[in-house]
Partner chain sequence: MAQSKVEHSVRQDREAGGIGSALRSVFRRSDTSVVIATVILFVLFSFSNTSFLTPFNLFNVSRTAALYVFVALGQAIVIVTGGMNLSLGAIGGLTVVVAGWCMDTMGWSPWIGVPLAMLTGTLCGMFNGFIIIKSKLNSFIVTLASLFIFTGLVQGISQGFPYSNIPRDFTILGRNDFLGVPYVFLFAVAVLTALAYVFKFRVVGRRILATGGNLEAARLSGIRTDNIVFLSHTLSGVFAATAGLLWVSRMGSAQPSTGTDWLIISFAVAIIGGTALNGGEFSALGILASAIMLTLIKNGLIMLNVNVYFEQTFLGVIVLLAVSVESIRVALSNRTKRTKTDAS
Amino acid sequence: MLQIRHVTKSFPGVRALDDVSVEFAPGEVHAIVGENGAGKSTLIKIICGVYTPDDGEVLLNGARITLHTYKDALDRKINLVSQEIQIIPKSTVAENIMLDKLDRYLTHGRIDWKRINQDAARYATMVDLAVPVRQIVATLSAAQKQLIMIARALSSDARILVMDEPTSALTRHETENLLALLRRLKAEGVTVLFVSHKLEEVLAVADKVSVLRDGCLIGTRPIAGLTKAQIVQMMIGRDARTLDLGRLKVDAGHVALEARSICQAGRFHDVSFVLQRGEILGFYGLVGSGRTELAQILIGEARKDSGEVLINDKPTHIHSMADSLFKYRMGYVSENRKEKGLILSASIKTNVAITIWNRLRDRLGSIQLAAETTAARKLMHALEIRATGPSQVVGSLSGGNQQKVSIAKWLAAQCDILIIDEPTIGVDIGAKEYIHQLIWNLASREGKSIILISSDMPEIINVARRILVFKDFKIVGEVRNNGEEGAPVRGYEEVSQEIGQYLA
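Can you show the single chain from that sequence in the form predicted together with the partner chain?
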């Protein structure tokens, strides 16, 4: 029995876990669900000794335990199958499975490869890994590597198995095998913690589900009798359809940006679309479906082999973000704000004014520091960025405030066209709604033309008023959800079903 009692964990600017208490019984598959940034990873990392809680305690079979490293967790037979594939590519399947216990196979100081391969083969069979154990891992598929990681955890006789999104790389068939395996482990009395975004799997395999939201435990419920809608309700805390922004008045006659037959070898073939002025156009699809990749071509970060991009009906020559920004006033809010969107070690001021330094110069060419501070202050006020002042270092802000800063820089630049990529990843609910409203206002009040890239269905349906559905680097469908003039906006259910049809 693993018990978490009143565990709290904070990071700079955010309380990742707030007084969370939950119990995991032997022979139980216990699902942990929640939106991005809800605290799932933090909880797992505390259970596996990667983080130590600020407050509260972890009990194993009634005794309080303190884990300082993952090794401490392993010693107590707590094993993690993490989301990222951790594998040594140039070693064999067997070596990767038995990696952490090679020292148990020593005879006279030499490693007994025969025994290792035999044992590894047994675990490989358990997870239905149909590959010779002597094969080098590098060439295997992501799913096969995932199975190796699961086999590695099994080979350590784990009593508590923590699985973080284990099926994200697996095919349907492999997933079914994995779920069957989890049921077998359950029968052997293993505690399985199952973190997943896929609620169908949770309903299929779990006995209990714990829902986290904004670092708080919303509740633990037995799966029996629970529906998917009820879990979603707990996860997002409100009806997914409630944020109703209404109809967007689009200047239908004017085209802000038009892409004509974009081609890129191995990826895009003859992709075209139009962005109207004052419109919010959604790019919906899974990660890697071509949404961000197409945006990269638009802003000149990636080369296209043929095709053209027109802005205000004129052909463009964009070879870099600098061209995009300074010649065509098109901005891009990166989906990865920490690595690509912000200079974390610099101040809010620097991060906001970076696009307009040229404009802040006096007659002799010096940047006017006062004007820079004023510009930053104004945007901090307009976007309600909570900070001690314009000089605060961006890295110490919360996720939501960081995201606002990374949008603010493009507002400062007074861009006409804004490409906003996954604006609410790792942002708490309050800030999320604020950012949705902000994007909406930019289009409806200031007439900016916006491309919103997102894999979050409620987000794209609530904010965008025309949605292009991406799959395998193709636009497979276009969904108009703005409704007719004078009529109400189309319902969430109806729109999401139409999107679903295109993806199927």
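Structure of the form predicted on its own, given the form predicted together with the partner chain:
Left out here are the partners and the other molecules; the chain alone remains.
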């Protein structure tokens, strides 16, 4: 039994937890939910020894424990699967899975790599990670890296397993396998703390749910008989809105971007599409289907072998992200904000203004700091970024606010074309509503041309008005989704079934 009693934790300018008490029983999946900034991450970091509480206590099996470090938690068989990707890119899958246990495989001063690979393969199979354990991790997708972290935690034989947004980058199939694994762990008496914004998963796997709001515990309820609407009401203090974004008036006569016969050895062959001015074009498919890989070709982060990309009917020469931004006013919001979208150790103003530093230089070439702060403050207000100010370090923000900063830097650059990859991974229902409305407003009010990449089918159907379906690095179908004025309105079920037919 793990007990949290009257725990309080404050940081400069904010009380992250305020007199929180909650219990986690053996053989139980206990969900912790709340909006970004509600205190979820602070609570689990206290449980895992990353933070120490300012007040209150943590008890394990009735005895008070003091956790000064993460190792203290590991010694008590408490382990964490962090929302942040924590891997060693140049090491193998096996090395990353068994990273904290290599000393167990020493024989006469030498590491038994054969046993390490065998044991790592067993844990990789448990989480449905279908890659060779000798493969270098740097080449893998964000979803595969997430599975490696889960496999690493399982290999520690933890009795209390804390999972922070473990399915944020996973496909539906991988998620179903993980939830089945959690049920097996529960049957073995493992306590699972399941932190997630995906309430459907909470209802499917959890026994209890504790709801945090503004650092306070709103309540703990059994899942039996509880509805999604009731959880949302506890989380945000109101019922969730169903956003009807309406029709999008697209400038059909103006092609903002066109890809012609894109080829890349071993991946793409003769891939073509067009993006119209003021359009939200969806790229939908399973992780690894080619959506992000095609976007990387468009922005110059990956090379094509043949074919061409045109912007405003003119051929482009894009060899880097800098070319994409400064020559063609095209930006890319990465799916992996932690590794590629943000400088976590830098301030909000640095992250926001980095795309416009060339505009903020004075005659001597120095960046005008006051102008940088003003630009950041303006976008913080527009995007409702919750922070103490422009100087706050981005790594200390909640996931939803980090995502808003990631978007803000491209808004600062005033891009005409914006590629937004998995925009709502790891954000709460309130932030998701806001980001969807923001994307819609960029297209409908400002005439931005947007490619929206998402594995979330409700998201892609709700926001995109034309959807390209990807499979095996091919565009296998195009779905019209209430995109044309005067066309009949199509329901979610009808559109989702058509998408599913292309993926079958």
